[in-house]
Amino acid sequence: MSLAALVHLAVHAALVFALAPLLQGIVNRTKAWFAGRRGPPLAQPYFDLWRLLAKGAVYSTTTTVVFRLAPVVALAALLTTGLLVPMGGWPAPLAFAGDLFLVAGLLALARFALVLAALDTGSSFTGMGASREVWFAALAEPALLVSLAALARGLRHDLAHDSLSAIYGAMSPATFTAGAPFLLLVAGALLLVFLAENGRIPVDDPNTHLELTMIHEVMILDHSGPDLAFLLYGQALKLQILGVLLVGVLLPVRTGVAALDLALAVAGLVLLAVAVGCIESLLARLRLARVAQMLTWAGALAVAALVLEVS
């Protein structure tokens, strides 16, 4: 590997892996501002992860090796996904033709590992959350794939022969102006998928502990110590990964200066985190049936964008 490739990998990994918890801190501070509170420090998610890593894990006698391996598998899948997603016009370090299918597969693998761990506890409580997670995933994953397919089609790329880096690298202010209708449809679908996949309001509330309404949080209640740290960090990575895909559509600025493009991409992620905090402060949580309808709308927007470009 050349020196340039090593520098590229180091910068990309530093931005993706180190920035992820900060976005959650920005969301929390935004929500605190709306509530008239000072709120926790922006670095609080880092402190929480460090505290959990210093503790020991507790395992139920009911669980098997599946429960212990799930956090590691989920985190490994999300770390790999982070190296496949381009950022700020920069190609991803592990880019290859058709890599978007691997991105979708790795996101599904992380969820599958978490669902297996939830079922492995033998608790009907965590099983309920796992059932809801799979239900909504069956609606969100097709919407994500169709959105990326519409994006590739609109930019005249082939899913099987082009990577996410090539597709997003073709984005520019000129292409956004020329294809604004279909790109806004894609952005709308990605935003709904982003909220659902990350368990944010109006789909789920990461701060709630009401048994009848929890989805993602209920599946990780039995984890502790480093295992819980892995899951929380993976959750932050997923927020950033899907955020990068959304910001890449809404903010396709290409200045020709790599450092400036990366800085603008980071600024876009910060604005997205603030927007998530605003959404969670201004909207109420939807009923579960309404969540399914919302994800159906996400799929409809993605299909509409694809049809618009095919026709």
Second form
Amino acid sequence: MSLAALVHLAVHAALVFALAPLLQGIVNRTKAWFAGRRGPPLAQPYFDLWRLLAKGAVYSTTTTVVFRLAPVVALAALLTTGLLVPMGGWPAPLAFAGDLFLVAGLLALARFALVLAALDTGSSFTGMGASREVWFAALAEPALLVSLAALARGLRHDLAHDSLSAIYGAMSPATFTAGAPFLLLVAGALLLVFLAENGRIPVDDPNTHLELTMIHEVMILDHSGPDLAFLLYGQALKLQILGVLLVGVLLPVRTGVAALDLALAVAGLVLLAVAVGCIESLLARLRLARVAQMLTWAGALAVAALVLEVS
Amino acid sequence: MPMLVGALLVVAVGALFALVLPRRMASGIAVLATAIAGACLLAASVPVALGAALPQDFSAPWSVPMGSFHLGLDPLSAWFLLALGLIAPLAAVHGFARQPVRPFPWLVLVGALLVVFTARNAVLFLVAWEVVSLASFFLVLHGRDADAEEEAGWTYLVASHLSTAFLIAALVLLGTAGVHDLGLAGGAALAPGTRDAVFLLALVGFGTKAGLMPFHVASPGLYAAAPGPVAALLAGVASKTGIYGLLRCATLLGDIPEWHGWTLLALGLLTAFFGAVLALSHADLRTSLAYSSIENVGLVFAALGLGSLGLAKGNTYVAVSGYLAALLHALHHGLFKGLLFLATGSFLASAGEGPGARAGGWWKVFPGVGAAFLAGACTCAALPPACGFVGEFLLLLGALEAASVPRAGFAVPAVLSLAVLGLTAGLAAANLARLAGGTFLGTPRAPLAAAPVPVAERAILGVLAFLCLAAGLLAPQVLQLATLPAMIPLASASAPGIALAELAASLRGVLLPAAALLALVGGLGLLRARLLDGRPVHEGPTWDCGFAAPTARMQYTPASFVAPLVALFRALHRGRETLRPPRGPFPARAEHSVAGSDPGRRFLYDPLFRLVARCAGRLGWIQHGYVQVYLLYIAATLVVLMVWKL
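Now show the form predicted together with its partner chain, given that the preceding structure was the form predicted on its own.
Once more the chain from above appears, this time first in line as the rest of the complex follows.
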């Protein structure tokens, strides 16, 4: 690796890894504003992580080493994914042709680890959460793959030879004026996948206290201490990783100056976090059976986008 | 070549001894012979696959009309022999001690597979093909659950004879067209009609063996009824004879029209998707793994279809990625499905076949077997960086490229392929999480009593788990082999080297993130250990939302874990659902279960065979049981033949 590549890696990693919890803080702050409260400080997620990292842990006697390893594996997979996803026009440090499939694979690995840890506790609640997780993930995966393929196809025509960074780097206002309907369809599909995969309303309510209705939150009920910190930080990273894929489409301005592109992507992420806060405050959760329909819609949008682009 | 012939001789001599010696000694002989033969096979095939040795031929006189004992070892044969040489010895060492594996048919199966992968003469190939079927049949009948085994064995025997019938027709057609050497490279000049007929016949014949839908009915039952090592060999290697056969055929047929590719792709995607759905809807561990094998065979066929389509459309990148995905996934599937079936075999041999095996929570009794099964499950779920990801990655890259070529005419199907592949991967991951979690994790629902798993078995499982990871990390090196273009039918492709280099670069791109992943797992693990060091770490009951006395009956069962997905695809798998929901203010016993079924069998083959039986019944009047009448038939036939020939 050359020095420039190392600097790039360091800057990217520092920014992506440091920024992630902030987005959750913004979402919570927005929701508090809607509710007429002042809300927790923006840095509250960082404080929470710090507090958890400083604690001991409690383990169920039912659990095995799988339960203890899962947070490590899940966080490692999500950190690696963070190195593969570009920040808008700012390329990712680890980019290669076809990396979008590795991103999908690493997200699947993180999910698989969490699901197994949930099954390891022998609790009815975590089992239920895991069951819903794999149910929705099976439907979200084709939508994610097809929307990224549609995007790649819409921007470049030799996409199997391109990395995510090249695809996202090729976005410009011109692509939006040329193919607005197509890009909006892709963005719609990515938004639905983003909401579902991150367990936000209308799929799941991260703030609920009723375990019967939860998905992501209920899967990690039995984790505590540093393990829980790893999992919460992983969730924050996932919100950012899928968010930046969406923002890259909706904010197609590329200045050519790396620092400016990076700043734009961060600004887009902040806006997205505010938007998520608004969605969470204004919408109600869907019935579970409706979520499957919603994800089928996401897949249909993505296929429609690709067909529109192909024809 | 001497190594290959040596392996065959060792297996033959071992089989003779296994036939006459008592069972215990015969088992020892079988393990020894399989191990020696495996070593010889690896010694013979690795240099040829690596390009360090030239392709070789061996001919011996054989007094069968049209037949010659002609074996050949070229890169394609060597690639599939690699799987045989790796998995057969591991399975033999693993399984003979505690599982009901019959030594004689086992050795015959290993020898016959060797000949199938190397035969250059059509008659020799068909004889070996038939011997594979018979040996598998006898291996499945081992007396654990006689009814199920008999059913599975007979279904398989009928199906494989149908397959042989189609293959005889295909090879006769090839023979009349002048193709006598099956190792012929570069394609024979066939009339389009002959070529298409050969393709369709070979598709049915080889597809039946591999487990391609809708010809798959025999395979799941066979893998599910067989003991662990046999299932590993049958699902891991023997089912690949069908894929080998089709690749061989594609080389022989030369230029192939587009619709061959479309057919393969459509059937492959159908098989992959239905295989994943059926794997979910079957509760039994072995049956579910068997349907997962069907799913993976579907992926390989879809890859073959994509490869042929790319070739027909002149897109070298799609062609190379499709064929490579098929080739690599065929080998990798042997590794991880071998691991899964062997781990299942170890587990069931120790835990017994009773309800205890379905109790869950076995990790605490068998951590080694559980870890091995989990490694296999992760690989099978195509999670990076293990080898299951490689084939899927190449296949997706090919589909993505096909979706991106402007106005080439295969964009929309390629998009659908991407969607189907994504959905299939999600369903497979859900199923493997259920199998691993439902068997090894959670609270046991019944008292666990088990015999220990011997160290040798655990060591074999460890070796296979290591191979699964190593094969994933070594994939870029494999793509640099100079012999690869000789393994896949790229005669008409332009500049396959460029596409190969691009795909190798993509796979190399996976390496750095994979290294980062492994390093991060290690680093975070250390960090976690440091953080918890010296702090209070307590153990207590599962929290369960404040309810401190959860029992095993309260936890989610494997069936309830997949219930939403099983219900979503109810119309496809047609499992028989029993639902007794809790009713009234004081609900009594409630239950819900889905008994998996195979729609292909229920709606296609059962009616078909009933029809055949009815038609055959109508012809009953020919049979009287009088010898005189039969003699009359013979005389009449002879007279008719004489008149016809006059």
